[in-house]
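In the block that follows, a single chain appears as structure tokens, in the form predicted on its own.
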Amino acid sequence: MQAKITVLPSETIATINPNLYGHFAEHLGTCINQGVWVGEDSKIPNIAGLRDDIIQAFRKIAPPVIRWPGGCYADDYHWQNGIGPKRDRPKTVNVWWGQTIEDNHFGTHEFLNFCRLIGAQPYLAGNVGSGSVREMRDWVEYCNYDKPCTLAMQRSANGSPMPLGVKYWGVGNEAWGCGGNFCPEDYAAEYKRYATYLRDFGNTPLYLIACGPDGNKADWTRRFFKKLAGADQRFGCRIHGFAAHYYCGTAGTATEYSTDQWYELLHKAVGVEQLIVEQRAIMDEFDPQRKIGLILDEWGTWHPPTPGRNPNHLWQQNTLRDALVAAITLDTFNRNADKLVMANIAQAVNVLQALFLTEEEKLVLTPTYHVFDMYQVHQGGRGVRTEIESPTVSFAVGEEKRTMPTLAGSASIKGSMLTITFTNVHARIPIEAEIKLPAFSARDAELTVLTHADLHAYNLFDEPEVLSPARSIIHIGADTRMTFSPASVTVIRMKL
């Protein structure tokens, strides 16, 4: 099968915001407790109760931002329960995820310390569903105010005399569902009320994020902005970001799927591009200067419950197919860097499309982690246009026949380095491609490939290297022919 790839370094899309490579951690199953947090007295090596192996592995992929405490959990979370001496923190019921008991030992300070240790900016999701304007307003003051008010002095007594400097604040989560079952107009009214009181305490300007739709729902977005803007089409409150959610779901199960189901899920992942393009176009009707950023603060696969695991904890294995979902999605973000400002994969540890799986003292890096590692070089780069002429592959969804391109990707330039990333979704056939780099002289390039002969391959605690990237050096020129392995993710890096 033949393909043609033309990279156009002079045709810039936009700077790829590092926040497109963001993460999400919720109090759900063992994402926080036993995942990120083990406590200071744990036999598992830790830094102030935070797993050391998670910290080191996270640092390696340069995480730009991480969202917490939810998710649905955010709209029943009261931040005061998670501060002060741990012995005094109340035990509360997690009403959304199996009614497990939360000891609240992992709270604001622990999360901010985790962010500091891994090098990420914190993104706090506030409680609109069961909380109050006063509660969220006080959380902002507690975190950010730099003068000796009561809340700032309480923060100091709890170990942080200096302001915590939290910039990103979500005004609720999934307002259309677990965040209050609002209609767009009612949520817009609530958003305006909250935004009125969420002030820039101290020296950290807030970036306030409103809840967008569940998937690519134009009606929610248009009705929300129409209500928010009012008859004079001028926003009477601060809004900096608007966050949709997009789960491509599943086809088959996490580890058992046919070849057609392999393609079906990857085709669903491709659908995120339509959301980005169409949601941004609707926002442009109200915000033509793009002062409000489009965000995708939950995305990823969502497979059926894993047998033998608590179905409320959303633990799932992570295979080569999930890795291609991640690569397809990140390439889509890169190609649309002019339309999207932040995205957060769901979730970091032990939940949904996790980067890490833990079991007591054991840690395994998933195929999705390796894709984030391979693609991190795009962060902060200048996205450039890439033309790909690719053969298609056909597959069945029930009795319906569908097709999708076999090869897709993106490119960016950072400093003197050009990075090109590709996926070949074909389950069996390698793709031979002609790569054209106009006005480019021949030189060596670094090649990194993630693939496996088994479409269902994944890493185990006792076999952690079943799926891991292979690196080599290739020679590439203005016109080069290259073969992309089936079911593969490929990164090419070279000096301009």
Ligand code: AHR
Second form
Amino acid sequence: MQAKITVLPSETIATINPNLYGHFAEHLGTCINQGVWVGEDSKIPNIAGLRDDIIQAFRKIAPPVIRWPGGCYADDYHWQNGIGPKRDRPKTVNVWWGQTIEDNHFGTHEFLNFCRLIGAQPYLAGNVGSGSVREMRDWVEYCNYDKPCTLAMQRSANGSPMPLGVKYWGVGNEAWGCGGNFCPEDYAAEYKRYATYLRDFGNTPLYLIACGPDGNKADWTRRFFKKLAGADQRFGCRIHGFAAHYYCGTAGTATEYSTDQWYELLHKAVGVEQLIVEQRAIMDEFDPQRKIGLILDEWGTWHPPTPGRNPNHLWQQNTLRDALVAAITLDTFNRNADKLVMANIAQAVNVLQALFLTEEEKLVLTPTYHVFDMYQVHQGGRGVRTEIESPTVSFAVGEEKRTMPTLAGSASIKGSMLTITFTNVHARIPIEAEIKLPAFSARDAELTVLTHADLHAYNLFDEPEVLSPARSIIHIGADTRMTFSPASVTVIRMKL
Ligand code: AHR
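Form predicted on its own done, so how does the form predicted together with ligand AHR look?
Time for the whole complex; same chain goes first.
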């Protein structure tokens, strides 16, 4: 099969916001407890209770931002439960995720410490559903106020004399569902009330994020902004971000799928582009200068419950197919760097499309982790346009026949380095492509490929490198022919 790729370095899209490579960690199953957090007394090596191996591996992929404490959990989380001496913290029930008992040992300070150790910005999701404006404004004051008010002194007594400087604040989560079952108009009214009292302190201007739709629902977005803008088309309150959620879901199960189901899921992942383009277009009607950023603060695969695991804990295996979902999605973000400002994969550890799986002291880096590692070089780069002429592949979804291009990708330039990333979704056939780099003189390039002969391959605790990126050097010129293996993710990096 033949394809043609033309990279157009002079056709800039926008700077790729590093926050497009963001993360999400919720009190759900073993994401926090037994995942990120093992406690100071654990035999598992830790830094102040935080798993050392996760910290080290996370740091390597330069996580720009991480969202916490939920998810649905955010709208039933009361931050005061998670500060102060651990022995005094209440034991609460996690109503959303299996009614497990939460000891609140991982709270604001532990999360901020984790962010500091992995080098990510914190993004706190506030409680609108079961909380109050006062509770959330106090959380902001507790974290960010820089003079000795009572809350700042309490923060200091709890170990952080300096303000924590939290910029990103979500005003609830999934307001249309577990965040309070609002209609868009009621949520807009609620949002206004919250935004009025969430104030900037010291050197940390807040970035306030409103709840966007479930998937690409135009109705939620239009009605929310219509109500927020009022008749005079002025928002009358601060809003910096608007966050949709997009789960591409599943086809088959996490590890068992036919070739048609392989394509079906990858095709669903491709659907995120339509969301980004259409949601941004609706926002543009109200915000033509794009002062409000479109965010996707939850995305990823969501497979059926894994037999033998608590179905409320959303633990799933992560195969080569999940890696292709991640790569397709990140390439889509890069290509739409002018429309999207942040995205957070769901979730970091042991939940949904996790980057890390843990079992006692063992840790596995999933294929999705490797894609984040391979693609991190795009962060902060200048997205540039690529033209890809690719053969298509046909597949069946039930009775219906569908097609999708086999090859897709994105490109960026950072300093003097050009990075091009591709996926070949074809399950069996390599794609031979002609790569055109106009006005480019021949040189060596770094090639990194993630693939496997088995479409269902995944990393095991006892065999953690079934899937890991293979690196080599190739020679590339203005006009080069290259073969992309079936079911593969490829990164090419070279000096311009
Ligand atoms: O990521 C799991 C859940 O999915 C989140 O808690 C919720 O926001 C979404 O429905």
